[in-house]
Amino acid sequence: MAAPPVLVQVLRERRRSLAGWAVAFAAICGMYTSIYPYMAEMNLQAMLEALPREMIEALGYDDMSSAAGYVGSATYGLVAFALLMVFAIGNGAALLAGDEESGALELELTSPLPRAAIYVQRLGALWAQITALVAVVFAVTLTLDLAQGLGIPTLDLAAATLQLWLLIGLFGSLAFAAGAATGRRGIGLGVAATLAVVSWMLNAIGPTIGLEWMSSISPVGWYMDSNPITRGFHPVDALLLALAAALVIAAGLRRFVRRDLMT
């Protein structure tokens, strides 16, 4: 069976840009997760409990005197989750909807292959380097529990890594089928965006307002309800994710096949 021909292309022409992202990624959360153990011998739980009660858990640092309570809230829950998101959202948006505006997408949409096709190998491209650095994420994490004994369980470490994955999948088809609906990058980073921080505020501070439900609603309350790493696989979570994930997706394709395209 021959590659898929869009697919391979996109991700030929952004091997470089992916490597680099791949890089930063292994950097950056090798050196947050790295640290723990001089935080910890700070008592860093003890200086947390000065806080407000309520910025604690809108930050997500209930628990950070585990080593997975630490990882769950600093690389899981800040550091990975934020610059996926950028990193999803931004390629999202210009994967369809930016060749369009540029008329990179011309010669594609005058070859044999469907608008169907392009838009389901575009969006393959896009989650393919949403797994290539997701994958970084954990296999640095993993390395540096196994190397500095941190006692992360690996099976709640690859839980919280696969409910990232489908978390930031989400987000970054939200902006690449918005993009896709409309022609236009902007909307597609617009609505994307917008909906991923009010997700984030939802989560963050319904429940400390006593309002519960708020992160009930929230898909980065299924992912980050509690703590990514320590409250172990939710396969209800991991569902609605995956499910939010191909509704956005079926009504971004429904949209793009129907509509007049900038070329």
Second form
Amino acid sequence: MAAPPVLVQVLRERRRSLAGWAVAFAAICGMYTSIYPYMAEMNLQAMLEALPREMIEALGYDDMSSAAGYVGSATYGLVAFALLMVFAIGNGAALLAGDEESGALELELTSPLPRAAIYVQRLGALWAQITALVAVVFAVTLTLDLAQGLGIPTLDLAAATLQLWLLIGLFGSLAFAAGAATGRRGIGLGVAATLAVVSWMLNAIGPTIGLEWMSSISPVGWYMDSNPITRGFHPVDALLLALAAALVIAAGLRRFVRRDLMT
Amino acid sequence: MGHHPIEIQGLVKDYGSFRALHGVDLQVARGEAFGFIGPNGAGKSTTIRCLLDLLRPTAGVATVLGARDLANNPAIRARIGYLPGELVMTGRRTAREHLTYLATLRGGAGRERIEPLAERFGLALDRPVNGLSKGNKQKVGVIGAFMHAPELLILDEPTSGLDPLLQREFLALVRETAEAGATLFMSSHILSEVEAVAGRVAIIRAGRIVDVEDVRALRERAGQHVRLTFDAPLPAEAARAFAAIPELSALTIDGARLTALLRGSPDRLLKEAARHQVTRWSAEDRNLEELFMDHYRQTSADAGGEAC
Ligand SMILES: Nc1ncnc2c1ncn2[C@@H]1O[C@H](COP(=O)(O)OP(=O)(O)OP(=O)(O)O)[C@@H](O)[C@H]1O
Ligand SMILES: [Mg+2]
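Now that we've seen the form predicted alone, could you pull up the form predicted together with its partner chain?
And the full complex, kicking off with our chain again.
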């Protein structure tokens, strides 16, 4: 069977930009992980204890005494998490709706390919890019963990990575699907960014005000709970993330194959 | 095989609450070169986008190459060459990459014709498409539409942006393609742009087909504005002789100057004019709007409507 032409073309045209993102991710994640030994010496935990408990919990900085706790909150819980969200939502909205708005999609839409194939291949290109960047985060963190002997349990790190991948894929797919359903990049961006912020807030604030159900309905809660690495693998949460992504993808496709295009 | 390459029946298309097409009917026969003429906003691109299944009709059916249900027959587009009315080419890809990608989307068909067609139209294949001039972008579009030798070509304002030399090259390509047996459907807002190649034309206005006719008959009915200037004022008997020519109407003679509307053969007019010394001569095709005016006058007269 021939390679999927749209997927190949999109990845080919995005390879430079993707390489730039990968370098940035490697640098930032590398920096965060490699400063842990110095932070540990400074007795960060004692410093944090001076801050109000609610604030620490909301930031996810509640367990700085272990490398796993630190990487879980600083890298997986904040920096890589936020940057991946930005990348996935921005790209998700641009990949289909952005190209439809600019008119660039017309070439594919008037080719013999079915609409569904264009949707699936472009979505595949999004997931491939997300996979590459999540893999960079994992590889850099694992390498520095082994090099510095931080003792992060590798299985827990892998579990957190898998769940991070699902979460980012979910929000990237949401931006993609909302854009595909409407033909408006701005709607894809707006819907996904709003829901991402809302679910982050539900997870961050719920527990501090005693409303635990808030994080249990939040996709960010399914991923993070209090710390994505120390909590290990949660099959039910991973399944929830995967199901939500599948649902969003199916709904976007259903609308995309039925509506007027390029209007 | 009894079907026509394009059969449109009762096509209605709404954009929200705005009705762009009010029941369009059209048939284009195999091997025909068909012109689709109308002023800006008449609904040409809307009709064409329905044929490519970019738009879904509000009512009516468009059958293309025998496929009645276009939504479930995307593969039919492998046999169509489409030139969009507004070509958008973004990104840093070169013209070659763009056309090669298009060939790949069509399963490789036409890849080997990119090079010769680019040479024929004088297109530099290794320049990025987003920096190309309008005319050069149009060349990329034309090559993309023709390269896989499709049996049906749907061209939305194909000659816009091409200079006269390239228009001629384009028309030559259209003729070759028509001779090879392909069916052509091309839109324009100017009759003269399609009359060199089209056999029949349909005229669309405000979402309705107002006329479908042989292009020569239409041109004859449309007529030309003729202006003649003589070296001396015309005598009264000459004026009577011009007035007796049946092909002329709206005749005015003002001293040495004659203006009239000519429909049909210019033979009698030329022979009469040759009796005098002609110093200036011009004949100008009437434009589409004037044709519409004729059309409305005629239909309201047929219906016994008020005279104007
Ligand atoms: N996406 C849209 N939303 C709303 N109205 C539209 C849309 N596209 C076209 N129209 C309207 O539908 C009518 C027909 O437009 P269409 O583009 O089919 O005209 P056209 O004959 O191709 O004109 P032109 O010669 O300018 O290309 C116009 O009145 C136009 O304003
Ligand atoms: Mg148009």
